[in-house]
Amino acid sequence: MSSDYENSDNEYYDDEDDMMLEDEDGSASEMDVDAFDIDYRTSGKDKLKLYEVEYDPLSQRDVEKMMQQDVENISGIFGVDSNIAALLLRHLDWNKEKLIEKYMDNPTAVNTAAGISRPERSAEPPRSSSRSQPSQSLLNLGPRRSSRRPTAEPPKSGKTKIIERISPPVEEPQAFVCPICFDETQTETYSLHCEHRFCTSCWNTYITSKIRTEAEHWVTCMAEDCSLVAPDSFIRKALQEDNSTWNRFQELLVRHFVACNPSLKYCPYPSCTYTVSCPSASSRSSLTTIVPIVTCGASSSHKFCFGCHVDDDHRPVVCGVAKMWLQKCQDDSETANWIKSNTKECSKCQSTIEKNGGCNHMTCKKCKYEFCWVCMGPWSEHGTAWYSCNRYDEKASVDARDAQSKSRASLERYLHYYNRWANHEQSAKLSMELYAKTEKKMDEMQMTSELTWIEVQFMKKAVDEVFKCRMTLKWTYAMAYYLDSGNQKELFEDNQRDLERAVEELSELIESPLEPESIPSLRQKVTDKTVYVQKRNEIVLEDTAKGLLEGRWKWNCSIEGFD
């Protein structure tokens, strides 16, 4: 290793992190990788570095309990059920403050809303009789009799008195029919308190559609116009024996609770039930001076941004900043960049118009205006020019020209940083086949060498380290692309410089052709290099986070959140 990387090492070393291990020659060796293999820390214990954030991954059952605590405590408060809690948290978003507002200044519009109980009907006026009928007090003149007289039912006998009482008549109970299949033969119905009844087969195809297909867990009455919800207990009940739709239920509630509280974030990866707590980026202002970039419990390449949208490890730039890059990279801002450098606009009908060859006089194919390209004035008043322009030192043209100058320029400063961000993702792309190709040589290591399966783990640990710097590099690209001009510009794409070179050297080493004799050596040079490069890429993320915390960094544009 050349003397000018020790010095850099030496610059940046303090005596509470210096933690290598040196063998008798001074040089590091395969156990420094470990002491610098550091992961993102989830407790308080350990010390957080500037830019790592403190978060805790949840299970599903761990969010579970939260929920179930948030009920309990309604449910003492109001002395409601808790399937009544459950329902009431959930129409207010788990807002156990709103709730409470609410509910005590009037409980019943919230029942009602919250879908518990169904809405009072107000009381039908009487009806004025006064036109159809004549009122009492005017024709209480005297008795009056009915002109029809009731007609006398026949005398019962004795035997046919005493029957009726031994025997009352029986009614006949009619066949219920369920209102939604229209089935006779349905002998068990379930309702809610509306007493809409239907059949368990109907509920059941509801429930089940509504969870599965809808990812709804908010289920109403099947009857018209009824708004009233089914709680946990009676979903379960109608249900029965589908333990696996019961699950997705759960599921759904959970990520209802996960997204109506800031703090926490449900793990964006396909099938992954895991959710992160992180406090310090539930607000937008955080997101200004921290990148809080989270990893579930799940697994380790569960790694995520908690604040934004990037499923990425978008250290050391901002959410705000990150967003706007990948839209820029997205849009098609780029191609009207690409327009405006190498067309012009016809003066008369503003038409599009790219030079394919030489001469100046141009031809409009839409309106047939000729004009110059040099110019854009008419050619009419070029003379028998047809093949210069007197009129360069026109103001006009001159203002063109800048025009067209500043939009090339702008173009290509676009692409130098989109270029290298670009390299980078691709680098990392392809870090898949690198590892298929250093198994290999792992192996081939062990069959010309003594060095065993663990011994040779530095090569691993080494494509590890490339593959997590290549992503840093990759985003100070486009955070150098906002970053305005100035020495703290200057400074950080010099430790951007350092970082990229240091890469790119060790990914040589890494690439290089193995040879039995000089396994050794490379095995020494693959461990130096290792902890160096993981050394720099600790400086440009601590630095960058220094800055965001200092506000030291000044942006060319106005970013999300920064003033």
Given for the second form:
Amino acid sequence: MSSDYENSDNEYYDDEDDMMLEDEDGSASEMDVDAFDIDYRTSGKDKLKLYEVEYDPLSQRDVEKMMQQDVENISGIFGVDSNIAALLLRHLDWNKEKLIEKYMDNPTAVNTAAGISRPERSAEPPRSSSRSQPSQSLLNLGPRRSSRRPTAEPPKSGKTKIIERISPPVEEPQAFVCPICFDETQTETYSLHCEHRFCTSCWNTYITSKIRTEAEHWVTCMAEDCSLVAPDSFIRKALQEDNSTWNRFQELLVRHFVACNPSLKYCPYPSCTYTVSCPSASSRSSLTTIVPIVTCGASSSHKFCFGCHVDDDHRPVVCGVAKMWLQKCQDDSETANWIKSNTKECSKCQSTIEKNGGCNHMTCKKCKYEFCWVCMGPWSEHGTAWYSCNRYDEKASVDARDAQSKSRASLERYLHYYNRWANHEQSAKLSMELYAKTEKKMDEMQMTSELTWIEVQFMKKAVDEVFKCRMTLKWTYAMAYYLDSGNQKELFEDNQRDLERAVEELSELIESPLEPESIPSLRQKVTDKTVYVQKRNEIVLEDTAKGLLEGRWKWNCSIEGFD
Amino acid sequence: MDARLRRVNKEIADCKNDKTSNIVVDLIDSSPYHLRGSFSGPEDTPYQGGHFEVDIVIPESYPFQPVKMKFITKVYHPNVSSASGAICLDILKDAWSPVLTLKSTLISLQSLLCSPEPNDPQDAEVAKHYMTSKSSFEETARYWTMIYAGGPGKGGVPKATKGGTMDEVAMAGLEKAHVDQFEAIGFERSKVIDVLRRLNYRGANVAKINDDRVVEELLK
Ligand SMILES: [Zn+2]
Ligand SMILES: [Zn+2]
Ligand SMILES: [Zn+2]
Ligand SMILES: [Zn+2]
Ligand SMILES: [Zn+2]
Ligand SMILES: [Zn+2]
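Please move on to the form predicted together with its partner chain, as the form predicted alone is already shown.
Time for the whole complex; same chain goes first.
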């Protein structure tokens, strides 16, 4: 088995990984090894966890190579210049099959639509379907020599003539005046083969404005109603020394190519030019079974979802749920704020009661009436221990008496999940402070104990893990909100509760004040807890991913992608 | 000299020298980048005899980005917002070309008045009116031309005096009898006009919209 990998030139495979691969056939006892080794395990490309997807990060160069291949391919098939092949491909959104089909059917129409040739005016005999031989140069660059007359060759029959001059330019033996800037001092001109001449300075400003202001890679001739498109060689020439605009143009071309290909996605991080290829997540239906979280090749912090626009690692929930939940949070933000700050009236004595803490068992301070905050009914009617902190009792909503209580109950239900979601998000946001504090503690440990720098890393490792798990926990509340009640949801919430407890305990450990004499025992406790937390997190992620693949999760409303 | 300034100055001068096109471009203040264009309503249209003014803003990247234009004069036309004067015309957007000028663009606006494009409307209510009954639409457009653009009154109808009352029913392109009918039930006249206009209570539509539907809207 390992010999296959020895021959591979893939950088991901090293000796460690080969060992891991062999272990896989044996027992699953790897969990018990020292916490510091665990990271190696997730980096092996072929050892994908159920909740991971296979993908390749691509640099802009890599994508340009893919584009170049398509261009050369089309250029070879049609026997056209690569500038023309590129315009044809861009016009048909890089769909090679469609291009070939259309081009074989009617090359003139495709050339016209792609801005390569101008529409024919006079009715000409139907062209033969033989391949075109556009040996002519696509553009006329450089200063125009006034002696040159446009040569109007009679069309040769049986040969597709791509370049045609419909209206010969008016010959002006006097000084050229650019019809755009009226600047007589501008004598250098360019034109596409339509012979619509403009000064080089206007071309430069125009193309720069198209690329910079409009983020456009499709640059047509400046003349009115002229649909000829400037090929890359023309743009390069017109931009002259402006390499930065040229590079921006290249980036726009790559972005267009990536947008046309469902198995590619551009890294959403600002000014990053990396692309990720993830064919397994290219169809919409795949997004009901996998959560394609990927990282671009530029930075490990450029983590994003290949399947949606949520700029977060939203595992374990699928894109449809993540989107719905975020939309709900946005729509209800006012209501949530209102209800959170709102107080209620005791249904017996009408005095104002403020809720403090998370418990729904309320007692009126004035008349001692005990009631449920959700349905406002008497507490005595509710069973004992009906409430546990991560679980929302759906029964409470059913118990709601009237329409007002019902809508209040549904808001309460939402707030139950929302508050826990927001709490984890908030805690994760505070992680920068926690990192700073932990760093200080690690310094302190090195000074007050025998521990070396490498030996105190367990603290940082623990903070990393807490942060990671809070992200998972955060999204589990979005998941639970949409899960249909029943056994599966209960099992999900059992796992959620176990992870949450473990995370809170680890948090407490790393935030507790340092006592020099107990450092060795703290180290042991933190290390053990970190391993345990990691295990609990794996369980939540793995089991949720498994459930998605099995179609085990039942939703309480319709979710995008699911039937 | 700055290329944009040279070009705009030349354009303004060209308009001044050209006496045949009847296109006028004036400075509003000292800036050559905020102008007022005007032209007369095309003949054989409901806009005939009117004088139409257009607000012109020359953007920083002119002429590589399109000039910004909107009607100052209120116009009843499917491609012009009856409220803001905003114009839906391709050359002011994607179809702009740097060789187009203020003059050629204003001429295009003039010809837009000749040939409305109700399928690509700026003002959906006006477009619906146009599609439902062209003759009723033209009557309203003519009335607006008279009220706002100083156009002539329709045979015998006196030109509205400045500050005088204008006929709200005609402004909305409705029939007086229809407005009277619902006003008689006890609804406020302005509310009736508003609802009937929104429902496009004109031409063949009148038969399709039953009275209950109108009353329901009026009660909202
Ligand atoms: Zn020029
Ligand atoms: Zn041209
Ligand atoms: Zn990136
Ligand atoms: Zn997603
Ligand atoms: Zn509680
Ligand atoms: Zn009370």
